[in-house]
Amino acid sequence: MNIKSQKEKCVVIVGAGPAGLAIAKALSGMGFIINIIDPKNKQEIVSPSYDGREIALTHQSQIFMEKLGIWQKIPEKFISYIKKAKVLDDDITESILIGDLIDKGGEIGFLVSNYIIRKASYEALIDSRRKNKDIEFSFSDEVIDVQNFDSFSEVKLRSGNTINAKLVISSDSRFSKIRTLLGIPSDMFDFGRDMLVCSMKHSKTHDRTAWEWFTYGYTLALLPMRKKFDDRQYESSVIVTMTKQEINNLLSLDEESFNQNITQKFKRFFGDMVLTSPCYSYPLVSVYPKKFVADRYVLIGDAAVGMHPVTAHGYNFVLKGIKTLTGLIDEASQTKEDIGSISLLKKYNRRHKAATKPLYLFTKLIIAIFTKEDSSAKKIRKIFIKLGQLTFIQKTFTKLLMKE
């Protein structure tokens, strides 16, 4: 698959996750040959498995996904609606309520399983492939080297194939091998915690509210999924954040003991809680590169900004970055400019940093305030909660969640 003769039109996308598939969909039809490289086999991309992760989406993300043709591929039964978000301190006496000031019947966002988004993104991309005939896949393969030249980049694959491209787009996770290969340093912060995720049904309503509960020693979150089961019980995505050893201890419990443990951790706030899915655990590590671009190379998705999930903005930043980058590429393409020029990529770098860094830093601040257990940190937590109860602060948070 050596396509040197077409390098003037070629774009390489490293990673066929939700970010890689979405940017390929956004670029399809612009006159490029789009090569998507991923180490997974085709079946894993076509029919991704449930992985426990639920993705919170803003209204702007939903609108952009609809423009890309992805939203239409998500069956209604897999979309949950979030009308409020609530942040609680350990004793439950103080909380911040977000979204309660919007119109009755409205919602601040949506919740869709990660594997459903992946599947919908692939199906939408295949529609474009049939129409535009500009998408090529290299499954079960990976990039082992990238060499930059004046007018193109040479991408070498483990299979022995070489692709010459005007632009290489990396969406290969927050631990991006290509980012490291090209020498882009990153601010990587290990929170020293793992996140356990699963689905559970419970007897008391979630009220279509996303709950974030900062207790001392661990953090709990509950995201509303379906309205209710036929047996009049509710279902939510449950997230527990603790040390790796504590997570492993939880995972070693039998199902009945696990249910009892989680029910007690939530202080029976949602009644009896019962597992409805397998459990998965993930390390909590945030990543923010010093820059998002290099010669003929650009970072998107988690490779660009790997967020802590507490502010639930990870995939929203993915889509925001894709919208910014593809807009610049489209403009350059229309005027016959080089889509891999450093001047174009620097524009993306500036805009995406401006869009993401404030919330990235704010998220780290929240985690620092709400996970420390010394007396001064506890006092700051109380002050933060009090400030969050002010009407104008709640309106600001609500606007951020709904529109960013």
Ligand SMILES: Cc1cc2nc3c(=O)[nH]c(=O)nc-3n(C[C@H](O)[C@H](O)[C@H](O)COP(=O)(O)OP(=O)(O)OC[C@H]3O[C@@H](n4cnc5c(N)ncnc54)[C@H](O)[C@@H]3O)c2cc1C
The other form holds:
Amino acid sequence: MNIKSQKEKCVVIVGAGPAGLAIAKALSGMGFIINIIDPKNKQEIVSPSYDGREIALTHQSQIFMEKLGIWQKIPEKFISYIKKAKVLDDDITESILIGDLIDKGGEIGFLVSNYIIRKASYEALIDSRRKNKDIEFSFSDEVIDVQNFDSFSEVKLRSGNTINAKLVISSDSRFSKIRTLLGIPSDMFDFGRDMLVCSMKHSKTHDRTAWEWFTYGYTLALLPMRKKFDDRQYESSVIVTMTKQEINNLLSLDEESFNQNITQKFKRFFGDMVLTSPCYSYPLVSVYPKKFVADRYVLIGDAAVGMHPVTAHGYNFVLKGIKTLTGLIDEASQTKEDIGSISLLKKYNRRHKAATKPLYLFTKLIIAIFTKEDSSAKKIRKIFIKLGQLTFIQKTFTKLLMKE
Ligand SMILES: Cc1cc2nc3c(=O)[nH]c(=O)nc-3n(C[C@H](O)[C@H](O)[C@H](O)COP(=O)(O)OP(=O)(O)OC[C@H]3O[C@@H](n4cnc5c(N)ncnc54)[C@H](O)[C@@H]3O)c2cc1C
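Let's compare: the form predicted on its own is above, so bring in the form predicted in complex with the ligand.
What follows is the entire complex, opening with the chain shown before.
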């Protein structure tokens, strides 16, 4: 059977990142033929390498991942538990504490490496593919054009292949070329900073608390990882946000100087800190398109909402969008409605915007406040921390983080 010719049932997914794999998993078994395309080769998708990202997951995300069969593919030793989160201004003694008011023993979220999530998503998808025989991969290939012909879309690949589909789902990263090709404008904000990420071990406990520390000059974050050293050492994911030049300077240090530098930056709060992984850096650019949909075309994942990682919500929003879209597609397919109809896609557009825009804007506001260092900005930063210390605000933050 040439499944590429069955355009009435065909869904094309552009990109096999965490979003593309998860939506394919959610759609498998609904009666579609799903084509996933990615320029990466098979090995990179089947067995992705460590990329420095540790993903903080909410309870809602964990529940949805379990429903998709992804969570079950993550070995327990790769899951860390976050009990609290702390937001600090330059003065280390003043902080907003999130999660301190929940029941004893509870956690506000989980931490799993991005490459483990990708691997687990692929493995869960392979289970469905075996069972439903409705998934086709095109690795080492790339979508280069999408044309809409009223009742179907024609997707052209670099290899010369063409696929006709009822719906094209774009999960091709925050820098989505297909989104640009189809003329969807985006609010794209370059923060002018890069993020360096790595894992480090340290002698003093992190107490399963995540840190976001806005010092004057740079921002530090620390995400508590599962203890895995016998020598009374703890491990955390460390994130340093600075200019690209400053990050390059940091990366040019030998390992001992790098360790000393980070230990000093954290004011020895966690004792001596020692690198346990390679370092990676990412440019800080957030993206929010004017709309998530066009004719027979829909954006999900970072292609829809490219968050600044400070509020740790990129992948959580990926899952939220998938839940909304696949819910609508499921309903439509049961009533034999066209799954690529603009009225259905507009419903997704409205719901996903309502779910993501407030936090997207709030995140930009936090960055705007906490990266300015003139005297009035310093006053505003202090007021923000004081307000955040009020019990009802802490409770609201905690509820929001656990619910989203
Ligand atoms: C440092 C850092 C820390 C983060 N921390 C958190 C966190 O704590 N919590 C959280 O929720 N989120 C976090 N995130 C965000 C999270 O990593 C992203 O939201 C998530 O990885 C997005 O997945 P995606 O599949 O949408 O995009 P991507 O992972 O970018 O995947 C896109 C895929 O599309 C493919 N592609 C590109 N162009 C084409 C084309 N033309 N045709 C076919 N395929 C194409 C690419 O090869 C790639 O495989 C963090 C991000 C960073 C950088």
